[in-house]
Amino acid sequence: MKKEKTWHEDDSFWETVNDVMFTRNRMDITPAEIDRVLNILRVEENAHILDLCCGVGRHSIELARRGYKITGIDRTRSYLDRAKQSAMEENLTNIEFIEADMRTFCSPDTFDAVINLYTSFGYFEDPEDDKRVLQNIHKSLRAGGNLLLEMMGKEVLARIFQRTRWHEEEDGTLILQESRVCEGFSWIENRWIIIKGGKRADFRVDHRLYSAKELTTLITECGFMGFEVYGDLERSPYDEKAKRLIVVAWK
C-alpha cells in the first residue's frame, strides 16, 4: 500500500499557501530581518551560510546581495525554481539552491552558519527525525559555526492560544484556522481553510511543539557546545513577553 503523504510533503499545499506566506509586506521586511539575524550570528564577511528550508529564497537572496556565500535547501521544487529565477535576474553567482529533505541533507564541515526560520522545524511525527536534522546540521557546520533556530515556542503559544481564528490577507484571501493541542502539549493539530477567488482549499498542518528547555536539551544531545535563548530577533529575553523562540547554538 502506498504511504499517504503528510502535509509538508504535499506540493499542492505549498503552492496554495505561496501567496499567503510570501506577501509583499513579508518580502519588504526581509532586509530588516537579515540585519537582526546577522547581528545575532556575527559571521565573517566571506562566511558560507546554509538557509535550511529556504522557501522562495527571500532570506538567501538578501544574504547573497550582501556578499555571503549561500546554499538554500528546500523540498518544494516550485519554490526553488522561483528562488533560482530571482537570483538569476540579479546575477547573483554566490548562491546555489538544492532540492533536498532536511532529514537527509548533510555536507560535513561546510558551513559557518545555518539558519532555520519561521517555524520550519518540528514537522515530523517521529521525534527522532528532528534529532536527525540537528545531527546533520551539527556535522555540516565547521568548528565554531553557529545555528540559528526561530520558531513559535511552546510557552509563547500557551499564552496566546486561540482554538479558532481567521484573518484576511492583502489580496483578499481568507485564512481560517482551527487548532488543537495534544499529546501532552507536545504536538499541535491545525486545520487551515483557505478561500481565494471563490475557491476553497482545506489542509491539515501539524507539528511538534518545543519549549526552550526541551529544544536546548535536544540541541545539546546533538553535540552543540553551548547556546543562547532569546524572545525575538532583537535579542529580547525569553520571558513572559517573548514573541518567538530564538535559539543560537554553536559547534
Ligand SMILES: C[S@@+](CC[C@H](N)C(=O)[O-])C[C@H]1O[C@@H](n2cnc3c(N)ncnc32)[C@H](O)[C@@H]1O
The other form holds:
Amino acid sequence: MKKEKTWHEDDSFWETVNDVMFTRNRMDITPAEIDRVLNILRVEENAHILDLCCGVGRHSIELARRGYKITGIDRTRSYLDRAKQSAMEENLTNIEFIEADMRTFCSPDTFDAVINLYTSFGYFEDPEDDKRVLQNIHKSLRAGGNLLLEMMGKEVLARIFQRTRWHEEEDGTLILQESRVCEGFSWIENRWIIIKGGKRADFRVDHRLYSAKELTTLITECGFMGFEVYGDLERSPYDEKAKRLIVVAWK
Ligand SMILES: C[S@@+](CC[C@H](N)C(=O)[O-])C[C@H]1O[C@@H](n2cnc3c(N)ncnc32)[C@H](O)[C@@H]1O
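Switch from the form predicted on its own to the form predicted in complex with the ligand and give that structure.
Below is the whole assembly, all chains and molecules, this chain first.
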C-alpha cells in the first residue's frame, strides 16, 4: 500500500504557506539575521556555505551578495525556482540551488559551514531520519567546519505554549492554529487552517521537539567535536528568557 505523504512532503502545503512564511517583514529582516549568523560562524571570506532547507533562498542570496560561495538545498521545486530567479536577477554567479532531500543529501568534505534556519529540522516521524540528516551534515563539512541550527526549542515552547491562536496577515489572510504536545513532550501536533480570499485550506504540521540537551546529545552522537547553545542569534544564554534554540557545533 502506498504511504500517504506527510505535510512536509506535500507541495500544496509549501505553496499555500509561501505568502505567510516569507512575508515582506521576514524577507526584510534577513540581512540582519545574516549579520548575526556570520557573527556566530566566523567563516573565512571565501568560505563555501550550505544552506540546508533554503526555502526561497532568502539567506542563501544574502550570503552570496556578501561574496560567499553558496549551495542551497531544498525539496520544494517552486521555492528553488523563486530562489534561482532572485539569484539571476542580481547576476549572482557564486550560488547554486539543488533539489534534494535533507535525509539523503551528502557531499563529503565540501562545506566550511552548514546553516539550517527557521525550524527546518525535526520533521520526521522516525528519529533515525533526524540522525541521518546530522550524519550527512557532519560528513559534508570540512574538518573544523561549523553547523548552525536554529529552531523552536522545547523549553521555550513549554514557556509560551498556547493551545489555540490566530493571526491576520497584511493581505487579510487568516491563520488559525491549534496545537497539542504528545508522546511525552517529544512531538507536537499542529493543526493549521489558512483562509485566503474566501478559500480555506487545512493542514497538519507535526514535528519533533528537542530540548537543548536532547539536540546536543544527538549532535555529539553524530560525531561533532563540540557545541555551544544560545537563546537567540545574538548569542544570549539559553535560559528562562530564551526566544529560540540555537546550536552551533563543530567538526
Ligand atoms: C520553514 S521553511 C524554512 C526555509 C528557510 N530556511 C528560511 O528560513 O527561509 C522549511 C523548508 O524546508 C524544506 N524541506 C522540508 N522537508 C525537506 C526535506 N526532506 N529535504 C529538504 N528540504 C525540506 C521546505 O521545502 C521549506 O523550504
